[in-house]
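Take a look at this single chain, the form predicted on its own, given in structure tokens.
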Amino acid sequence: MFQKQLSTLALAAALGLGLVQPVAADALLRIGLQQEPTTLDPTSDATASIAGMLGQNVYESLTTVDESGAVLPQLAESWDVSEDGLTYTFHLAEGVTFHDGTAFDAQDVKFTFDRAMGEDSVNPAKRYFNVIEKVEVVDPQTVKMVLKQPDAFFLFNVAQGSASILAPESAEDAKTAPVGTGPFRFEGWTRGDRLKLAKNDDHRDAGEVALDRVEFRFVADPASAAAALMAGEIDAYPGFGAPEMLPQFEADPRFKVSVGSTEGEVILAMNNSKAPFTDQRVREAVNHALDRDEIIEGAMYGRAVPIGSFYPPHGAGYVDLTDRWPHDTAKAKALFEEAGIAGDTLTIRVPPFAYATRSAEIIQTELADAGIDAKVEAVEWGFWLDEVYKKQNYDMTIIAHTSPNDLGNFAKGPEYFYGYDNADYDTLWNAITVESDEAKRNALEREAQHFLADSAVMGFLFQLPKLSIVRADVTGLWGSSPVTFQPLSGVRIGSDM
């Protein structure tokens, strides 16, 4: 579990650890991360840090996304879309090779998507690919995809880490030895410590890449991360987990601090497939027990924006529903009594992220005030993935959902860890995905937000901010995260690069 705050003694030690080390001659960037992945294959695991490190760096996709969320060409230099929105013809970049020297062509694209769509696929975003009817190789530089129905998010979805293009020669080893076509090569992974990348000199845009080496260092504890930043052992920490420590860096001219946005909705998930959460009165009671202002102040030191449904406040279709279930302890208590569970014990099983553990402690007290004995159980990430995400073995949990356009999570059926199943919502989500008119799609997304809020499906808490601490002479790192990946090809160290 993360420490709640840095002790006075530890803070003094951290502040006295000296000046930032000079930039290495070979342009090494050291990035601190709180989450170490369990595998390095984004096509087989949902852990956000895989794509965060490797997406658009080691791996590439047909398309990519910039910091504004706009879709741009990547391995596909251009594409044509049929009038009915069902056929996409991608024209691929020429002269591209994988890091092991094998050539990239349309057969690799077909292999990647056939693999993702297969019956035995373990791709965490397999739903993205269910819309594809077939993939056809037209010629080595052209591939055609025929969809079963129009998909307004298709070009955006094929930019994600889950749609990374792999070669059949190396795909089976991707979990530990990733091979892609990107501007950086995988160099090594010391579990529990760091992952190394090196510049791919054979990349088609290698001349535009300023960094020679990148090291991702896994430093989950905020006190240790703060000390490492102050000592010059790491150069940047995007997604810093301790907002209470930001003032010391904001006051230090050696660093830049930013509070950006992410796609990460932080929710108190309730297992809709098991009692007592099959009873909407219980879910409403939980929502009335929640005091978002108290949670945001205590868990995020005020540096987060509240949400009332499953949609980012910066999104074009956002509607403010934070007052749908206002904080009302007496109402929550009455609903728990009406549902017959007053005094019962429920468990909040949380992963080892500061926003989750801190929020859980506050919610534990809020539920106690409403008559529920809530037990907080902090578990390791691997355990959470297996028991909560895969096996639905939980009452409540707290997690940030960092994927964009993820209202579709609630249309995944009861097998998804929410345990939520509603045919009317499935119909609504399907209407959203096929609507190509942005204004009409935004209106449907507002309807979906109301649907989820009215059903009190989850406890919607706040939008996860991106708290970043970066050395003052490092430029090009994104301040906000419209996707889970962070391209490093445009990052520079120093003014002379």
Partner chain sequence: MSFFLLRRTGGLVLTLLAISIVVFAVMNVLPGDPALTILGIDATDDARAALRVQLGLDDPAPVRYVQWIAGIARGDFGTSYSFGVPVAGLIAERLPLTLSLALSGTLLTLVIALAAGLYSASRHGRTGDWAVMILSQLGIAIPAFWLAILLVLLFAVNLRWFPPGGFPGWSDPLGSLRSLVLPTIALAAVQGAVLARVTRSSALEVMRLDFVRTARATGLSPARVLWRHVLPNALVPVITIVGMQFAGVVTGTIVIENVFYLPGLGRLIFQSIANRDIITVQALVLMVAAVVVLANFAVDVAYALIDPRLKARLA
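We call the rigid core whatever largest set of C-alpha positions still superposes within 1.5 Å between the two forms. Numbering follows the first chain given and starts at 1. Quantities reported herein were computed from a predicted structural model and do not represent experimental measurements. First, how it differs from the form predicted in complex with its partner chain.
- One rigid block turns against another between the two forms, and the hinge that joins them sits at Pro465, chosen from Pro465, Phe184, Ile50, Asn287.
- Domain rotation between the two forms, with the chain taken as two rigid parts and C-alpha atoms superposed, amounts to 18 degrees for the smaller part.
In place of the form predicted on its own, output the structure of the form predicted in complex with its partner chain.
Only a single chain is listed, so you will not see partners or other molecules.
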């Protein structure tokens, strides 16, 4: 930043003297990130920060989405969908090249999708591709995809980092040397420290890209991140993990603080396949015991929106069901007694995320007030994945589900860690996925939200906020995260550029 200030000063002085034509200073943006990935290939690793750094910046997909979650063209300039919703014909942008100079055409799209759909595919979002029957190259600028069944989310899904278009020439090395078609090229990665991008001058929209260089700095600890921001070592920190530190930045004119939304529904998951949660009265009692305002105040310092079902409040089909099971400790107590488990011990196994561990402590006391002896067991992430997620070995847990359009989680069958199995809900979810009319789909999604809330499947807590701290003169960074990626092509530093 210091260097940039100097050069801006020098530039201003030179302009004042009328000596030189205006030249753009080398615009460098340093972004702090909590999570460092171990590889850079979003098509073989689910780590959110891979797509967070590279998605739509280094890599591009057929489509993209804007901050509101609406689908826009990207490498596919347009597309036609057949009447039955089964055939998608994508018309690709012309004259696009990968960063290594090779040309982009329909073969690259076919390669990418075949690789993701294949038998030995390790794509973390293989589910998205399972719906595809076949991918055909019509001509170098046209690709046809035939689906097995209509999929309302198909165009949204192919925008994701997991559907990044890779070239057969460079896909092999994507883990360490990502090559894409995006507005920024990968410059280098010092593991444990930083990852660098530089503007791709050959990109078709290069004229609109204001940043020359981007550095992602991996600063995991919120206290260290706060210090780095204050010391001017980093310019922005999207996804800041410590809401309690925000007031100090809000009071500081050097920074902007934003509290945006994410796709992450935070839930108190109850193991539906295990007693006592097989009993709806118990699940209702837990819901009555929960005081969302108290949880949000204590765990998130008030910076979150409560939810009453499994759908983000910013979504088009949202319906507010937070009053379905109002906070009522006496009623909770009565229901626990009726179910014959009053005074029993139940365990909440929580993963090591601040929102989860903090919520757990508050929920513990709320359940205690209702006559349940809740034990909080903080576990490490690998342990959680194995014991809770894979083996369903838990009573209750707290987790944020950050995938978009994830009402389908409840249709994943009893094998999924919810242990939830309901044929009526499965039918409802299937109807949602094949409904191409948005208004009708929203109505079905509202129905699904009611369905889940009515059966008190989980304790729905709050929507995970996206807390960002950004230098005051940086504009264009997304405040909300409808997807894991964050396009940087529209980001600017200073008002003069």
